[in-house]
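Only one chain comes next, encoded as structure tokens, the form predicted on its own.
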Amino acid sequence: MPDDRFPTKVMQRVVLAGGGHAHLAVLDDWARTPLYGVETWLVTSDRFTAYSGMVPGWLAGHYRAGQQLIDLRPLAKRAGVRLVIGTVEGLDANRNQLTLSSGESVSFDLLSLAVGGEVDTSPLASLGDRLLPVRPMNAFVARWPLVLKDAAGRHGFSLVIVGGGAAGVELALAAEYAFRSISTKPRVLLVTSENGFLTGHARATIARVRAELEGRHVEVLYGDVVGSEDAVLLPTGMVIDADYVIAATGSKAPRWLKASGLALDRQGFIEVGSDLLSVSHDNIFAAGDIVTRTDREVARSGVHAVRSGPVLAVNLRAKLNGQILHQYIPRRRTLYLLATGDKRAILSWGAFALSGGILWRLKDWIDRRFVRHHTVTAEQER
């Protein structure tokens, strides 16, 4: 019988809460190296996850149902994480709590947070169910069928982007090639705020993607717009009927984050440093959308989403070890590639922007290669 002098210590759990880009890489790592004496769980809202940079080219039609889509249960089989679908509505970080929508409460001793941040749909409510707010994505995903739907057959089909961001402009100019052999006359408007139309990137990329959407006949408009039940109005008076609206606004951080007794900045994300463990508790780290880093301003993209992953990994493992954590360093200069919807794309990097088909090949080459990494064969699963 067991010796109560020795008590048995208590295996430490691991919980990765949220199925995106991130720790798409940590669940890689895992698989490698497994993690012995230790037990891991991923919760995440669904067992799919959308690969944010195919969803464009979804959309204009270039790929198939599906193809975007990243299969989460036999990447977390193979790394022998157990699975939990469910979706966070809270967190007490100083008793180590998770409690998700179900009303379960999961515990942990580490943990991190990739959960995704959220859509600011408040001005744009009164559309009801014309409204399509980017986030979450796989929801997004499941309802652009029905818009195709409407629009088929259909003259003067109105579709309003709200949000002039890479993720709205994208979704405009793939919109725009998708109406184009479906409906007649589809009008597609992209309205953002001033100082708002792809921030933060140089003004030859801006001037290029200005180009495309004036020569797409994509209209720009400017203010910032509230819905009623089947239109859009902009501070001007001026009202835009719109059969459906696409909320691209940029991310806000989650509302539970609030009572979770973490260190925030004014706006709500999570602070960390560039080890991305959080300031105010160091058993949890937090990665993607929902984080602002203390050492340095950083772009909320998928693009540091991903390649902040196998940071994270390699950080989560050393924590365990009590060895020193890694740096996520961004690049001086980010690489991006914003696709046109004609299977063309516009190259941005510092201040050289290039545009053409050959881009798009390198574009869908990269988000293949990417997407075919992450998939599990059924050979690989057993």
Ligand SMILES: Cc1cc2nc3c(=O)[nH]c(=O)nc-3n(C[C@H](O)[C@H](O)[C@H](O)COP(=O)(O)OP(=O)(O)OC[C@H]3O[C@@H](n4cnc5c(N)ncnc54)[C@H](O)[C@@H]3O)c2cc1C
Contents of the next structure:
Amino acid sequence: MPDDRFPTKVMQRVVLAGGGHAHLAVLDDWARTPLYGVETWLVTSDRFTAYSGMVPGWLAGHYRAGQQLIDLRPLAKRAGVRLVIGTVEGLDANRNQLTLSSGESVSFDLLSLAVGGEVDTSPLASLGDRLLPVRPMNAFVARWPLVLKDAAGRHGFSLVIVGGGAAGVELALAAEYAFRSISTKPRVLLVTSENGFLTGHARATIARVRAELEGRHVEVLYGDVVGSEDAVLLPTGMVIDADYVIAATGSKAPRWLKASGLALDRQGFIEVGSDLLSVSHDNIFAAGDIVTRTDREVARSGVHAVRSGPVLAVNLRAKLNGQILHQYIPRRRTLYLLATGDKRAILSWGAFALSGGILWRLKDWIDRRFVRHHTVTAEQER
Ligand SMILES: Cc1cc2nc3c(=O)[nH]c(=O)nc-3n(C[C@H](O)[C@H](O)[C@H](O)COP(=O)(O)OP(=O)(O)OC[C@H]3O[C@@H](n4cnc5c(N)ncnc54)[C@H](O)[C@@H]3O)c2cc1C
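Rather than the form predicted on its own that you just supplied, could I have the structure of the form predicted together with this ligand?
To see the whole picture, the full complex is given below, headed by that same chain.
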């Protein structure tokens, strides 16, 4: 006779690691349709997640403090998920175990990893406190008001942004706008690789962005820089004095993945198929900035992280029920709206580019709607 007090089947545990763009849709799905018979956990390093689309607008001063943040606590509560605030610093994929920086370990039956990428700051490390890496984004957001305070009333205040991706360009233009009213003759410089900025975007978009940067006196320099105590050095020997340096140099895979046992690409990103399942472990999904697709090239961007979320949600459920997995198939062209800091935006869609104030209003509407959708009001919490 089975003893009813001890269930013969131990409850399975599904763990989400990372509470960012890719996992928001999963929390949403679980709130709508709870997963019965399994324990669900969210392990994430911060209670709040900054919605990246609004960060440049916030930097430019168009949003109140906190308006770009999503509070994960009520979302987890609504989804019936146990929230653990902790930083993963190890994974043993063969033993189904995560290790947190606190020393605790978290075991799982099914894992979804979306902890986002890191920024490689090693060439700029000598800058010390002058260096602001864009990740962790919450730390970056916390430090920006101090930069503004420092720039206020100064003549010739100099900010260097290293990284010519969409984030670097948007931050340079947002910073130029923010400094305009508080300091005289501020210098904003964007340093990008020899390949130029916004690689992967069409020529029409790059031309519009170049004109925008020129018109706003944001100087663009090319080459891999290294930092010194108070400057960055270009390979040409040119020295650029910097009060602060923002590192927006793109995503680097977390180092701890190396020892995880997961199949990784040469740069250390997790290899997944179109179903977002690890190619080496069939109980580990991964999405967002820490993955490389083995079937096609998919850019590491918030757009793809967000869009892969609903597929992750369906597939976690399907895996538990032994059903067929869905695929995340990106659209052939991705629409990007790049904020120019002055309440305008540049639309980039395939070979097509457009700029104007109405595009900023559209972006603002989309972004606010996204944050609102993932915000649990006090009334809903009751
Ligand atoms: C300033 C800026 C502006 C950007 N603007 C755009 C844009 O306009 N459009 C666009 O498409 N993309 C944009 N991006 C890129 C976009 O932010 C990323 O592609 C996207 O955030 C990736 O989503 P993700 O879910 O992989 O990771 P994230 O959204 O970064 O989420 C990672 C989550 O994991 C948590 N975490 C991190 N490390 C650990 C750990 N070790 N253990 C536990 N938890 C951890 C974090 O706290 C966070 O909750 C921008 C990026 C920046 C920096």
